[in-house]
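The chain below stands alone and is given in structure tokens; this is the form predicted alone.
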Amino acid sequence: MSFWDSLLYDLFPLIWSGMITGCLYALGALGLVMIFKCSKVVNFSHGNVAGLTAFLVYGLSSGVLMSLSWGAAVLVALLAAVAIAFLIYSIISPVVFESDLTSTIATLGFGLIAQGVTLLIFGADIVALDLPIPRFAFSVLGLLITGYDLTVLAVAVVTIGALFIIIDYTKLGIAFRAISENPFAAEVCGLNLRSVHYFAWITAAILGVVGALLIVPTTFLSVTTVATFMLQAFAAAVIGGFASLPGALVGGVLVGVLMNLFTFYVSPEFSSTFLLAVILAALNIFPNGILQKVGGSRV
């Protein structure tokens, strides 16, 4: 097999798996963008909080903490994520309206607290979290598609579709869009900024948990696994413009494909360096997001 034949032989499976992983990055990026759009806060606790809830699923379903069913463990973890998001925003909400920078720095502190709680309860060991994902595979035009791939696609489509339906067709979604465009005018019209902020923070936490749980089967679960995953979601948000929900989707898939290709063809050791280079290039080439650059207006 020639070099070019080998390149093409590996290329399409890498793009496919990168797109699957990119869907998960998109879920994480959507959470970051939702918070930033309405409260102008970059939530650096996003990854560590999602990691803590992923460990909760492990602890509650494996017997470390309790021996619940997988579904019950996920439900408890989601409720915990909602409670943590509610608590974090409740504490920093007075600062949010005074200084975006101060509130962003505050989220770093909450991220470190979440990481510390994870280490305190579960330690620094690497563990395996098995999810009830269908185990089958079939080939389509030479491309291997697994049950994990279809599960990620199904969950991502349903979750993202539900999010956009809420934002586009509900009163809460309309309020979210209004506050994202002009907080002062929205407040003058009688909208409650804090209520919409709570909606954004809680929704972001749920998206983070979903993304974290689905990324774990492809790797292992440690105190840094989900935080690293959210770093790539952060890159997706930067590429999308950090104020565009559709941009977060495009950025997530793009980062997933680019990271997959770089790791396979170049070196996995320099993947973090490459990710930083992608972020810097995106900020220089698409300072307002890739979709705004192409379409000429912010989405």
Contents of the next structure:
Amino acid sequence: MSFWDSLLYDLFPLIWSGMITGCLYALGALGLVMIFKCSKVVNFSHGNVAGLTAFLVYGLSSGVLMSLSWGAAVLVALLAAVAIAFLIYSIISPVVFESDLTSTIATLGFGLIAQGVTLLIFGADIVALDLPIPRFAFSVLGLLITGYDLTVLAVAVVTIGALFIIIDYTKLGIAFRAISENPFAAEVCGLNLRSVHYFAWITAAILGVVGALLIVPTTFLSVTTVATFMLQAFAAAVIGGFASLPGALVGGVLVGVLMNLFTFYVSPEFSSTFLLAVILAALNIFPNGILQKVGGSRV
Amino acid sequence: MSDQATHMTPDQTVLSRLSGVATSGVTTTVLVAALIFMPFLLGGSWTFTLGLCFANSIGVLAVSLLVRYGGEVSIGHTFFTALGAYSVGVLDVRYGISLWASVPLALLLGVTFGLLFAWPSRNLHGIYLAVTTLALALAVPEMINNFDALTGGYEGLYVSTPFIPGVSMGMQRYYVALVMLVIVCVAVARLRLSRQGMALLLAKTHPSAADAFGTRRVWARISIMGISGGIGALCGATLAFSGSTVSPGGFTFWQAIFLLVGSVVSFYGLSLPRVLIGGAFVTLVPQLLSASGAWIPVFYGLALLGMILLGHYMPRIRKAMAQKSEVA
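Let me have the form predicted in complex with the partner chain next, following on from the form predicted alone.
Let us now look at the entire complex, which starts with that chain.
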């Protein structure tokens, strides 16, 4: 096969599927960035809590805990995610206003607890959790597009679109941006920091559940799958500068495509090492994220 | 990290510091003396476990040192412990060379890679560095498994060459760890008084003052990572010798978090008794809870949160108590 043929047959499908997973990384990264933007905490429990809720959906819909319909199970899991986010932030909020690094370490503690609880309830088994979506596939210009791809794309576009509309146009969104810019001034103007922090943490948890439910069909569900998935989300957030929502989106898609190309063309065994190299390179070349405007300062 | 001393008068501060130094010196001496005699009182398995405690204490110290002198949190120190452990393991198994050569090699590698890692991340701090170390921790097991010609892959390596020929291996595994821990603790205590230590602390607490005095922040950041990496590698080397096996299972991402938990549990202490608490926590909790594996992360998580909340509320409670007693 000639070079151009292989490019057409391998490269475009790789980029396409990388973009699909990249959308999911972006969903995870957006949650991390939302929390970081306003409360300056990196939520290391994000992946494990999302994993726990994905297991809840499995447990509630498969008959392990209950046999609800898929939709009802998702609803319960979303409520659980909101409750967990509320609980986590309530416990660490006194520390949040004192030291962001200490509260970041505290989120590691919640991550450990969420992982332990998952193990205690569901064990270390690997289970399958699929989405109730129509199965079909068609090909466009040599690209095989499946129902799953379109579902992911649609859900990601709707969720992210809704998020940006909330942040750009609603009062809550304006409060969120104000607090991210300057918490002191926002508080002086009468905004309640805590309630906006709650908004960010709860939204992030919901984004996490959506991302987890969409990524699970491509792999299986085990205690570590969602946590591992969130690590790519961390990379995406870092590449986007960790404080920029559009940056997280671009970072997610970039990580998805790059990881896909690396595993196919170089080696699937060194993917974490590659991720490390990408993070280090991104931090050096774009210390404030890829979408940061170039600015100067006078001394 | 501790601001309790700020609202005392200068005389009180100096006095309490001096008495603190004196008592901690005595405690440490008594503790070390007791530990020297421990193997004669305890059975073989406890001696072995204590050796591992000492080794993990060094790792906890490496993490705490980075927090104290650099103000940075690392969740990737298994990278450095793995470097140290595999330099001991590989030299022993592949070339039959004992600790005489492998410990200096471990230290050298630890410092070098600490500097190498710190250079690209020299402008990072706080959470950015934490996330980068997270990526570092994740890359470790993968690297170990893929260089299996050298590292033995999943099966790992068995360290069996004695440090001093002729002495029973059980005793060696214990005393080497103890001696290493004492040396590292003494070195860290000396660092506090050295020019480098002062410069690091200045760069952490008053960056602009440090700039004015000619200590560059970038250098402070790189050098503390080198020192911490070196100590981390020594932890790994000790862990390999005292634990007798080196395998990827000992250097997972979770292990890196456990080191951080140990550091938090010891309140980022750098003295020997404090790091021993952290090391004991890291070593003993998995052993005591080994029958119920799922409880280990829960317990670690609760301990981590408990210590953080304790560190947050204790000064307030103490203050409230003091005010109450003043009123009475």
